[in-house]
Each structure stands twice: as C-alpha cells, then as structure tokens.
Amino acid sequence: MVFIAKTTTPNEWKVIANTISTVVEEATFEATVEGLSFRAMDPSHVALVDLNWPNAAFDQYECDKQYKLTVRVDEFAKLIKRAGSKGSIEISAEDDDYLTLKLQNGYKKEFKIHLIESSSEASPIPKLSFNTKVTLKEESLEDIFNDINVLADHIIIESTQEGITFLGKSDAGQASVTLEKSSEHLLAMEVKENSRATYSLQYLVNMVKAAGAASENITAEFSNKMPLRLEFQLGDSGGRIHFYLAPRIEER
C-alpha cells in the first residue's frame, strides 16, 4: 500500500480540517491516482461538503490505487494544528492501521494516529440548477453574514436583476444588507430567475469561518427555496470546496 500526500505548507491542511470538523465527527478520504477527496453531510442532513483536490496540486503525491482513509475529525485537525505556520506537511499510509503525519518547521515531528472503520457511505451529490450565481469577495461575505446574525438566526437571501439582499429578523429586530450589481463587493453576478430562499445562518458563519480562510473569493449559487452552495478554491492548488445548505421551509 503506497499512499503520500506533501504539501509546502499547512494552509490546505488546516482548511480542511476545520471545514470537516463542521459537518462531521468521522471523515473518510478516498485516495485515488487522481487526487484526494472527501464527501460527507451532517447527522442532520442539513449540510454536506465535498472536497476534491487533485493530484498536480501537491508537492508530492503517490497513490498506487485506490483507498479509503478512515480517521476521527478532532485526532486529525488536532495534529494538523500542530505544524508551523511555514512548515511542510506530509500524510501516508502505509498498511490499513495507521495514518501518518510528517511535520517539519526547523526539525521534524511524527504523528500516527489509528484509522477506523467507516461507519456510513459517501452522500450523493445533489442534482440542482441554480437561478442565481454570485461571486463575493470572501471578507465581505463574512461580514455580511456576521452583520445579519447580530439579530437573527437565519438568512434570507434575494436576488433580482439589480442586485443581491440578505435579510435577517428576530424578536430583537432585523437587519439588511443590499449589494447592487455595480458593487464593488459583488464581483460577478447572474441572476436567470429572481430568487429567494432561507437559510440557517450559523451553518454559514462557520462554514465562511473555515473554509474562505483559504479563498479570496467565494461563489454562491441558489434558486428560489432551493438549497445554497458555495464555493471554496483552495488557494492556488487548484484544489476546490462545495458547501451545499438545506433551505429552511418557513421563509416569512
């Protein structure tokens, strides 16, 4: 069995392991020679990520064939919280037992940690059009996010030809933030159909918090109370995330 993934820097890593750690308590990586991914949707079936990152985007990548890698979340983002901020990471398996960690920032580190036994299969992906396509500058994202939960736990999100809104109410107030399509914080944006749909915001606060740690930009995609997916890129590796949400049924 001959798996390795090395990466320069522990950026990727990092990403991706808080992002994992959203969704679910156990994760599985499927090596093939392609590259690395991984899918999986939360107890609640609310959310799902799905990551794929292909082989050309490591500093070194093997794989002779293909394999399932089995590991629990908080062992795994707690070793790669261990690297240097500048540091390579290098992750192999060499039997179905254990998963290594080679950390090296001035000296070297090694972790092994168990692999299990998967306990569920990798979800589907959702067969969705979508109305509405919007790329954000990931900091204005957040905020906007960030800015709607202050009063309220879930977001409706509008769009229209002239622009994009995000909407928020509770028993405190509500909130608002329009961005028109000249927006220097809307970098791209197609709307086919107006559309609005609800979504739980804290999903989203998260995710943004995780995953756009390595974006720049952020592509949201929608329809009218059909479920959100947004997308990560993995900073230069060519590497990508799809987070998709369940809209909420009551909108008003």
Given for the second form:
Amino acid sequence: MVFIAKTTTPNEWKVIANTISTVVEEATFEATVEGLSFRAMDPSHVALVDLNWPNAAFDQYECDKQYKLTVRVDEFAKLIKRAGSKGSIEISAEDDDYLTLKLQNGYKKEFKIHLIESSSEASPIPKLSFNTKVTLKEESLEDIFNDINVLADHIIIESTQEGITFLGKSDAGQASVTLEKSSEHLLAMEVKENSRATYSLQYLVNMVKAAGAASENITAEFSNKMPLRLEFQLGDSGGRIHFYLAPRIEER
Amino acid sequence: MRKTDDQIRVTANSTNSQLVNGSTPPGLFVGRYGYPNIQLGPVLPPYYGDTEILDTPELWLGKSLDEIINYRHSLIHGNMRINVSNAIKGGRFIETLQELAMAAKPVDLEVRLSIKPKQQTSFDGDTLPFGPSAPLESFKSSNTTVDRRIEKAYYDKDLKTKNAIISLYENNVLISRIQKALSIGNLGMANSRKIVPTRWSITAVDDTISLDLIEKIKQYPTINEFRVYHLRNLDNIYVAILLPHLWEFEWIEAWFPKTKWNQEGHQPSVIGDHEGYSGRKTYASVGGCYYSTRLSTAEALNREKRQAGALLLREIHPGYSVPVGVWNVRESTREQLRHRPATFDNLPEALDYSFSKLTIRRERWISNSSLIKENLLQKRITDFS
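For comparison with the form predicted alone, would you give the structure of this protein in the form predicted in complex with the partner chain?
The next block holds the full complex; its first chain is the one shown before.
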C-alpha cells in the first residue's frame, strides 16, 4: 500500500479537522490517484460536508490505488494541532492498521494512530440546480450570520435582481442585513430567479467559523426552499470544501 | 401482632403514642431543607408484617390513587437533624439507617419519638407523601437480612458512585432501593460518601442510569417506523412517540385546571424540556419527571437494542388529586413502553393518532414541542437526493 500526502503548512489540515468535527465523530477519507476526498452528513442528516483536495494541491502526493482511511476525528484533530502554526505535515499509510503523521517544525515528530473500521454509509450529493449564486468575503458572511444570530436561530435568505437580504426574527425581535447589487462586499452575484429559503443558523455559524478559516471568499448558492451550498477554498492549494445545508419550512 | 395486606389500610392517624413498633418496608426519608444540616430518619407503619409495598413504587402499577395514598399515610416518619457529612463519620443512628437501606425485606423497628407524631400535608410532587412525623429520640432494629448486591457496593469503597449505581441497576436491584442506598450514603468512594436528600437522589439515580443507557443505544440501529404508545393511569394520559431517527428526547406535561400545579388556572398549563443527540448541560426545568421518563425510554430502547428519537407527552387530569411523585410517572411510562405500539410511515400520521388519544388541541402541543417543530420544519439533505 502506498499513500503519502505532504503539505508545507498545517493550515489546510487544521481547517479540515475542525470542519469534519462539526459533522461526524469518525471520518472516512478516500484516497485515490487523483487526490484526497471526504464526504459525510451530520447525524441528523441536515448538513453534508464534501471535501475535494486534488493531488496537484500537495507538495508531495503518492497513491497507487483507492483506499479508505477512517480515523476518530477527536484524536486526529488533537494530533494536527501539535503541528503548531507553521511547519509541514506528512500523512501516510503503509497498511490498513495505522495512519502516520509526520510533523516537521524545527524538530521531527511522528505519530501513529489506529485506523478504524468505517461504520458510515455513503452520502450521496443532493441533486440540485441553483438559481442564485453570490460571492462574499469570508469576514462579511461571518459578520452577517453573527448579526442575525443575535436575535434569531434561523436565517431567511432572499435574493432578487436588486440584491440579497438576510433576515431573522424571534420573540426577541427582528434583524435584517441587505447587500445591494452595487455593494462592494458583494464580489459576484447571479440571480436567475428570485429565491427565498430558511436555514438553521447554528449550522451556518459553526461551519463558517471552521471551514472559513483558510478561505478568502465564500460562494453561496441556493434556490427557493432548497438546500444551500457554501463553497470554501482550502487556502491557495486548489482544494475546496462544499457545505450543503437542508432548508427549513418557514414558520408563519 | 402480624397484619395481612388488607389490614394495611389502617392510617397512622390512629397512632397517638410516642412509641411506634412496626416493620419498615425498608424505608427512610431525607429532607432537603437546611442543607447541609438536614432532617432524616426511618419510615414505618405502626404494625408488623410484610410492609414492603408501602415504600416500593415498583409494586404499585394497577393500584388506585386511594390505595397508594393509604399506603403512604400509614407511614410514620421519625426524624433527626444531622449534617450530610455524617455518612462517613458514621455513628449508631446513621449506621443503623445505612443497614436498613441494605435490607432485602422489611425490618422490625422500635422507634421512640420525642412528641406524638403530627400529620403533615405538604406534598412537593416529586417525593412521596407520608403520614405523620415527629422528632426521633431513638430507634432499635431487629436483625436485618441484607441484600448482598447492595452490601457489596457498600463495602466497595473504591467504586465511584456512578459505577455503583449502574452496577446495581445491571444486577436488577430496584430503582427505589438504589435511590435509598445513594440517599443514606451507602455508595461511592470512601471519602466522597454523603447523605443526599431523597428528592435529589431520585433524580441523580434516574439521570445516572439513563445517561449510561443512552450511550449504549447510540450504538444501535434506529427503529424502522414511527411508533405511538398510549396509556391511561390514575387520571393521567400518557402518549409516547418514537421516531426512526437518532436519539433525542423531549418530555412535555400538561397540568389541567384544579390539579396540584394549576389550582387557579382556566386552561391546562403546559411545560417541557428537550435534549438533542449530544445531551443537555443544564438541569431540566420541568424537574424530576424528565429524568425518570428519560430512564423509561432509554431502558425500553436498550431492551430492544434500537435507537430512536422520543417524544413523551402527559396530560394530568383533575382526578389525579394528589401527586404521588416521579415514581408514578416512571412506572407508568415503563408500563406504557412495554405495550404493543401503533405504527406509522410518517410523523404527521403518528401525530394525528397521538392527538386523538389526548384532549389538548394539536396546535398547543406543537407550539410547545421543539422536537415536533424541528422534525416537521427542518428538511433533511436526503429529502433532495
């Protein structure tokens, strides 16, 4: 068995470990000749994370065929944290028993953790076509979600040709944030059809915090009463994380 | 003088002596006022015999409210004020009570009270009502046959309280016996033993056992259908809905006007609490019944080796004139979940059936249930594949 994936900074792995830990306790990575991927839903099947990290994004990547590598996320995340803020990470496997993490930051550290048997089922990507697509700075979207979250647990996102509006309401009050099409914070916007849908803010706030950490911009896509998809870049590496979130039926 | 079960109806109001001779079920009560200096002591009826049923709620299913209240009113409570740390220090009073709490069957007692016992009528709804009580001067017990399982936990002073509770439960010791053992400081690491007020110990036992069971059921596959269980007991209506999802739990109770917690109201007062898959960090505001019904539910799922989301509803109608504790609710929901359920393909159908068994209108339940709202309003990714 040959699998080696090396990056010169620990940032991408940190983002991945944090992102994955928001949805599952055990993570199954799929390594192929093309690169590394991960896909899983959270236990309630409301959210799905889909990671795609092509081989070209690594400093070194070797994989001779398709492997499934399953780890306990809390263990894995703790080891990734040992890399500090700089330094390279090399992850490799020689057999089905262990995953080896080599961290280099002044001195060499080597950890081996047990690979475990995967108990999760395959998570198919939902079949969706999106009528609205907007791109914002990561900070802007995080800021907007936090604004609405002060007063509400759910967010209504509404798009028209004129712009996009984020709304929240609860017994405590109402909040709204509007970005007109001309706003400098709206880096790109395409609305094929006006769209309106409601989502749980708890998921969004956690996900933007975790997956957004290495992403300059975030692209959000959705349609009327349909799931939302957020796209995060994995630094400059060429990898990306898709986060799908199922909508809520709007309460009247 | 030996009495038969039928004669147990004699109420303790007939007792006007300072000397009480009788068989404790075994039973004891630890108050919570003045903590850590609390009042505690044995409970016993003024006669000898097989009095076990008087303080063993597991045996009450099928009994009427009058019968249960009679059991309770026949119990005289002698009490002494003492600091909770005395569980370790010992002394004859505490040690005798600790031994009583290990008893496998009723124990004959001779109790000397400092005044004639007086009837108290305050029921707090969580613990059980009693007959008259009075300060205790002294008491003597006859030989006690101990339950080996509890005795073993008592002598194991390296066993953590939590593990002791779970081990007793797994060895089929009744919850009411585990609770007494915890309350009198019979369980736990040597230097952490404490006397625990009865009311707190009930919830501690329910909480500890159910948390352990929940960790187990999270490993099991989910049920395959929506299920509704239904039971009427003591003018309470119980409905349990199990959903083919991951573990989550909600308990909602509705007190009708003229019941204990809604004396003045004109419409039912509805309260409840919910926890998701990862559990809760704060005490459930609805109180002890939350933990006792979570135990019933986790126990039923663990028996079947299945996982589910669970919503338990209870309507308390005016015929339930005296609340007889979380015990009644635990045993009723345990019984309910042993019945054969009605099964459905989806939540709306399961809800239609559930609401046909209840009297409060549908909208009122839904607006009070975060589990229903969440399951009706939140779509899943799999709905779009």
